[in-house]
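A single chain comes next, written as structure tokens; it is the form predicted alone.
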Amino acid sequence: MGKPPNLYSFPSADELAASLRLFVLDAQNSALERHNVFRVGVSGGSLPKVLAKALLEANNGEGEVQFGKWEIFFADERCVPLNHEDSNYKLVKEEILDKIPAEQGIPKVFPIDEKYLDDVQEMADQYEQTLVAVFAARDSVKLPMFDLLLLGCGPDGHTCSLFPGSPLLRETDAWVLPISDSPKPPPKRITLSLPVASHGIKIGFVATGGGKKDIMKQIFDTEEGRQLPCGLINTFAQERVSWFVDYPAIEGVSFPARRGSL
């Protein structure tokens, strides 16, 4: 029996960002010691804005973000052009990539290939091949192991584009899955599979605001909540998961939270 996930709560966005920075830098430095590259999977939603605050605001604590050693992948992506309002790539580019100071280096970024926008299965296959080329270049591996996955939590408990009750949650072999009928628009997307999303060396969730308190209570305090996508990642990855939340997001949650710092 492993240890449960870590739940860290903070009174303000500034304090959350400072601790998230430490968490990311710790993952970065460990990865650079291991293999001199930092492979990160990120999702969209409100996460990139919080991440930008953590990584780009100079007064946010110590440690050096070595973006030149980063390889950035997308935990999920919408099948839209890269300059489209719904694109996670566009969101990450505008919030983070366009604002990185030159001296911190330029990360290598792996967006979707726009030529497959009309064929979501082909797009998933191609993105999986991208992961294979990077993560299994020398040895065959059953699953890619990201140094860090940074994920969000929807008000229904979805993460990446893995939605509650979806048959995709039962997929065991594929690394990247196509979705043509997402319950949230846009309908066509690709997403990391649950085994890959649970396999990161470190997995960080960010959830803020009172709108999250009901789903957080479900995920952390109920048996049904453990079957939601976020709950399943908690169950499979255990102490490799750390949640960064503000006080309103866990109001009424019984699961023990550590207040204020890592």
Ligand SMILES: O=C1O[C@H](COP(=O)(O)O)[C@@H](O)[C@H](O)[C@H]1O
Contents of the next structure:
Amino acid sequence: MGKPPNLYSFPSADELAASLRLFVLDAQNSALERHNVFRVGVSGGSLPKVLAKALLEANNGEGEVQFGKWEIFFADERCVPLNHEDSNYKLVKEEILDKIPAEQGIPKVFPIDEKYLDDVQEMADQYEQTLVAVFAARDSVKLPMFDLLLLGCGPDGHTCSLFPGSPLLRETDAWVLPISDSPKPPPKRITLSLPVASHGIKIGFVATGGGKKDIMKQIFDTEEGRQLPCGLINTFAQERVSWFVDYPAIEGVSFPARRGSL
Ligand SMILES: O=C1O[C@H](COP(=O)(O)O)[C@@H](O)[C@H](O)[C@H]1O
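Alternate state requested, the form predicted together with the named molecule (shown: the form predicted alone):
Let us now look at the entire complex, which starts with that chain.
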């Protein structure tokens, strides 16, 4: 039995962002030592705004974000055009990519291919092929291993586009899965499968605001919460998982949180 996930809590978004920055830098530097590239899977929702603060504003001189060596993938994506309001790519682009100072380099970004917007299965298959091309063929590695996965937690405990009770949670083979009836709009999406989402070298969750406190209590303090998608990643990835939360998001949570430090 490994160690439990790390739960770090902060009084303010600024303090959370500063620690998240250190966490990302640490993952980046280890990855660059290993293979001179940093492969990151990012989510949409509330995450990109916090991540932008961490990467672009919270610089205390403790290390450089080397965006030129980043490869950015999407932990999940909505099957909409890349310039659509619901697109996770658009969100990440506007919050982060468009604001990177030129001297920090240009990341290589892997958005979905808009050609397949009408066919979610084809979209998922094509995105999986993108991962195969980067992470090695499926017959040589069982699962792609991201250097870092940065995930959100929905108020129902979903993460990526893996929703509570979904049969997709039982998938053991595919790397990327299609969804045509997401309970949260828009209905058509693709998502990393649970085995891939649990397989990152490091996995960082960000959850902020009082709207998350009920689900955080379930995930960390109850048996049924451990069966929710976020809870399953905690169980499978254990100490490879670190949660970055603000105090309102963990009000009433009994699981021990480390306050204000990494
Ligand atoms: O639909 C989605 O929701 C989750 C959670 O979003 P949040 O706004 O509650 O943080 C997000 O992580 C995912 O990428 C997105 O597609």
